[in-house]
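Encoded as structure tokens, the following chain is the form predicted on its own, with no partner shown.
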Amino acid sequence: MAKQEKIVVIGAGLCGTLLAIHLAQRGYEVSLHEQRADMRKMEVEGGRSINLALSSRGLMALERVGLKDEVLTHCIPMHGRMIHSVAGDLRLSRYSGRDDEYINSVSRGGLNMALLDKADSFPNLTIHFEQKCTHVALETATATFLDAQGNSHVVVGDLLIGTDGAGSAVRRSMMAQSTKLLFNFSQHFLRSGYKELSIPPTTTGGYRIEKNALHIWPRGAYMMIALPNEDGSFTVTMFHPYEGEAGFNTLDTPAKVRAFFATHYADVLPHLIDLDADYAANPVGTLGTIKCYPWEAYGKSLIMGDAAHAIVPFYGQGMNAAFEDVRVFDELIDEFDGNWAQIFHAFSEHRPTNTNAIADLAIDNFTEMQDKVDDEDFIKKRRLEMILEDRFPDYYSKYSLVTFKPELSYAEAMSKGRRQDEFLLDLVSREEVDHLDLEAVLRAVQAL
């Protein structure tokens, strides 16, 4: 049944399009606006999109709109991290001791296009591309847009939701009223950036390295990762500082880049067929965390997704957290029976605790992936965790709590997981894993 409210959603990325679908399913009139052109009608720009890891929280949200099974047909399961040493030795560190728990490599563009196709199926949902938001009136849920021809027009809704990414125009409008809204904002950039490279498929269309893993080349102060694509290629991402021997500003010629790779990433160098061209063409992106509060204004306007909580990509939860925003928001519509002031307030009061938690965990994982995955005690702890998960179905490591237990909030997963990590790291530093009484270890962990 059609609802009376008209809802303006600004930003047709992953979060905004999924939100628009949920609202359209409920019968609301939805007007979805996107600054970029329709990606389905243009060649996708390369070099700026880190591959996405889709896991349980994101899949739960997709299931609610009937897209889970379709999306999974275009995903590649990744069962663990394939660690590449400087010498070229390989070690697979599984994500879980349970065989049915893994993460999925998915194309950001492909997933966004699937969502846009789904959105197009609703007669009460209209998508407007090439609409740059230039002004937002939070009190009246009104937005001004500039189209590709330079024409300005105003869109008025009953409600307005900004899902317009880390540079959100809606959030900037909230910041402009910071005194009135008591709006807090923080932005923290890592001293490292990222650059995309690629491993093409073999001449027969196969994979040059192990398909079903997230590959990591941990090197202490920097690292490189690779995620598989459907066509046999891998999207490779360098995470390096800007300065120093390994810095992007230092590696500024093809000769320097190749010499560096020959020393530090030697095993993958033969597979980077277009290294010189990729390195020259693809820009260095920034990596930052955004936290803010409140997320709502006047009971009429709201932000979610990266507009409210941009995080670094090292827990594979940025998209999953944004999709969970949409699921939680959808559940609040039922809980408060469509009372939007209460829905907005509840979402803004309770959701940030969890998104702040996953933002902090992502920073923690940055250090872990760069350095600790090769640490002896860390390796022993992960081995113990895999044994515990295999032996005891009700044991979950910190990673598994975050990634495979969507019914558990991020804040709860972080708190419980950190206590477990501290206990297990201390334990394996003193005792050999094979000599442990596993049932006693489980009881001790459960008592934390």
Given for the second form:
There are 2 protein chains.
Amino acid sequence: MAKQEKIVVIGAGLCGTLLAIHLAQRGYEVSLHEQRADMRKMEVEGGRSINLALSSRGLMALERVGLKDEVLTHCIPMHGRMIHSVAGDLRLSRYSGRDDEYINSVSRGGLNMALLDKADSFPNLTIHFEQKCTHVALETATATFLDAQGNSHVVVGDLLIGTDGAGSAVRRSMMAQSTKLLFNFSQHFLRSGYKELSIPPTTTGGYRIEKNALHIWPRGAYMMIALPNEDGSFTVTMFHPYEGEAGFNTLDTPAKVRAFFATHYADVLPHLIDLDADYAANPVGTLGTIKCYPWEAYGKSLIMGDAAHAIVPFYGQGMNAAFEDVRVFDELIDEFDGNWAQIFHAFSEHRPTNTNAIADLAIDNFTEMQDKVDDEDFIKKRRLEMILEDRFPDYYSKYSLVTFKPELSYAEAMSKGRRQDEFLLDLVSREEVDHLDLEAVLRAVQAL
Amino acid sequence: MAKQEKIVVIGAGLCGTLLAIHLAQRGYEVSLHEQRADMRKMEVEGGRSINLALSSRGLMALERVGLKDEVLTHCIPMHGRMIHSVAGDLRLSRYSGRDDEYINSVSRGGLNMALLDKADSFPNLTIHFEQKCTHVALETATATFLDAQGNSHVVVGDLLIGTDGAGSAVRRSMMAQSTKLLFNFSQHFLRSGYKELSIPPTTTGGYRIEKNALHIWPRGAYMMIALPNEDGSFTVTMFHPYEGEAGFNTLDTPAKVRAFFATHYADVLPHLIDLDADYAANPVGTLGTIKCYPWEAYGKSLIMGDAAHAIVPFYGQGMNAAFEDVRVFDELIDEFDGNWAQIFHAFSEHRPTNTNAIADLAIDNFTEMQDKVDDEDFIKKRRLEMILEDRFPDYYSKYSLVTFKPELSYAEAMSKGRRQDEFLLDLVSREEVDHLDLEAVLRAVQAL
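Show the form predicted in complex with a further copy of the same chain, please, the one above being the form predicted on its own.
Next comes the full complex, this chain leading.
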């Protein structure tokens, strides 16, 4: 059924394209604008594309537009963290005690293209590429775009939604009206950055290290991780401080980099075939958290996804949170029966509590992944959690609450999960896991 | 002794002018640039100017440039909070149990003009008015200004310091290089705003309400305060939410305003001679907190004062914190013997902890002033603190630690003060103040 409203969506990344599909499914006239060219028409380096961890919250949103099964065929299950010690010993720390709970390595580009293809199937959804947003009039849902030929286009909607990422032009317009909108904003950068490297496939197209895991080389104040790609390669990411012995600013020659890897990442060095070239070519990216409030202005304009809440990648929840935004927003359209002022207001009032929670959890995980996964009590706690999850279908660890229980909000998962963690860490520091009365532990956890 | 370096200071408000004087005293070549015209040449409405609370931290900084005594002659001591109940009953809650500890109402304009006069006395300090900063190159300490005639001026310094207030152009330049500088930034607005009103002097030039107090009309979710001016008038400030029964957006006609005042602020209504005109003419201002880090870039450019840390006015510490910035900075010049990269770095690394503390304390006081000054346990705690301060020279309440003990940093005052408050509130909720063993209380507080 065709609806009256015209909705302008700015940014055809993962969040914006999924949002546009939801709105088109409902019959609205959707105009989706993207700064970059159509990635489906670009040459891409096979397999080397950046990958992301897709888990239950993201899958739940994809299911609403009928894309879950198709996307899953291109995913590589990762059942746990494969922890690489300095000596090269391996230890798998599972994500859940239940076999059907795991996360998925998926290609960002591949997923985005699948969403764009789906979007193209709606006659009431048009995608405009190479349209750089130069101005937004929040009050009137009007955006101005500059195309690749240097021509300016003004697009007027009934509503405007910015899904234009961490550097959002729509959010910048809100910032420019700070005192009028009482616009709260914060940006916080870690004093570490990241650089991507690559492990290519074997000559026969196989995986050089365990395929079905998220690999971690935890080293206290820095770390490296690797996620598998469909073609047999791994995308490797160094998370290092800028300064100091392990700092990107210190490791500034191929010789220094190789010497550092030979000492600290020795087991993977033979697999980093293009280390020198990758290290030289790939930039150091920043790791920042953005929070803001409100997300809506004048009942006409709204932001969601990274535009509203950019987070650091250490919980693997950036995309999942953005997809959950779309699912929650879609549910509000039903709840308020298309009254947009109410929908925007409710979304802006209630959703930030949850995205703030996952932002904070992701910061916590930065420390956990670098420094805690090797800690004795932490390992005991994870072992106890695996046993509990295996034995009791109702038990969920903090990680599982966040990752595998989308019916629970991030804020609830954080609150419950942190209480559980504190209790269990105290317990395993005092008692042997094998001597515990598991029923009693479960009851104690449930009573927290 | 003349020094080599040329220092460009942007913003000739209270902080920038005091800073410029300190630098000129040390012999540096100082170029001070102000967006507005010279306030000494403008017509000002006598006595109606905004007033501020000047206390020990601010006075300590003024003493270093020999201005303390002169400024104090224009101050009106305020010995405590004069609390006005809805029924019109008055109760004085003293700021300290010691008679020589009080805060001072001072005219912002008067103080700024005294600083500008002092600045004019240095041949190595030049002040340039009507110079709007349009661009800053942080790396090269270069600023571009637009004058009133529309001409552009480029000023190159060896160092550049932005004291250009909450809307700082220098901070904006840092923000524009966010990822390069890893520039953390937050702005947070209260959901209340403020509007200024006025109580004129009596026909004989006297004060209509108690002269030597900071008056408060605490009403739970909103309040009004009044500070005395030298000419017998008071500057009155309403702090109200934007929305709701007491909201500025609701009180939108003279009749509604008068009815509201007749019910909630009845005792002062007869003194608000120009209420209708003041209410209509004066805008609603926002109440925001700004925090950021780092404060320096490239060892060449720096921000301080409101440009680096705007706070809400509820602890009366905005100007005092900015003046303390200048004092701390001046001490660092000695400590690092003029090595500017080290001075800027040390200031940027250590000072924000303290300005963050006073920012948070000021937010706490918003609730305290509106809602707690009438609370029974709060009143008992304040009474006990007055007794302790009167009896023991070493005892300082949280308020006194912040306001009257400048040798203690804001962060230490907050930490110590909060622990004391918690202890004392618990104590007075359980025991009668008059039955307490004061020596034992002092020992317990000191042991916290």
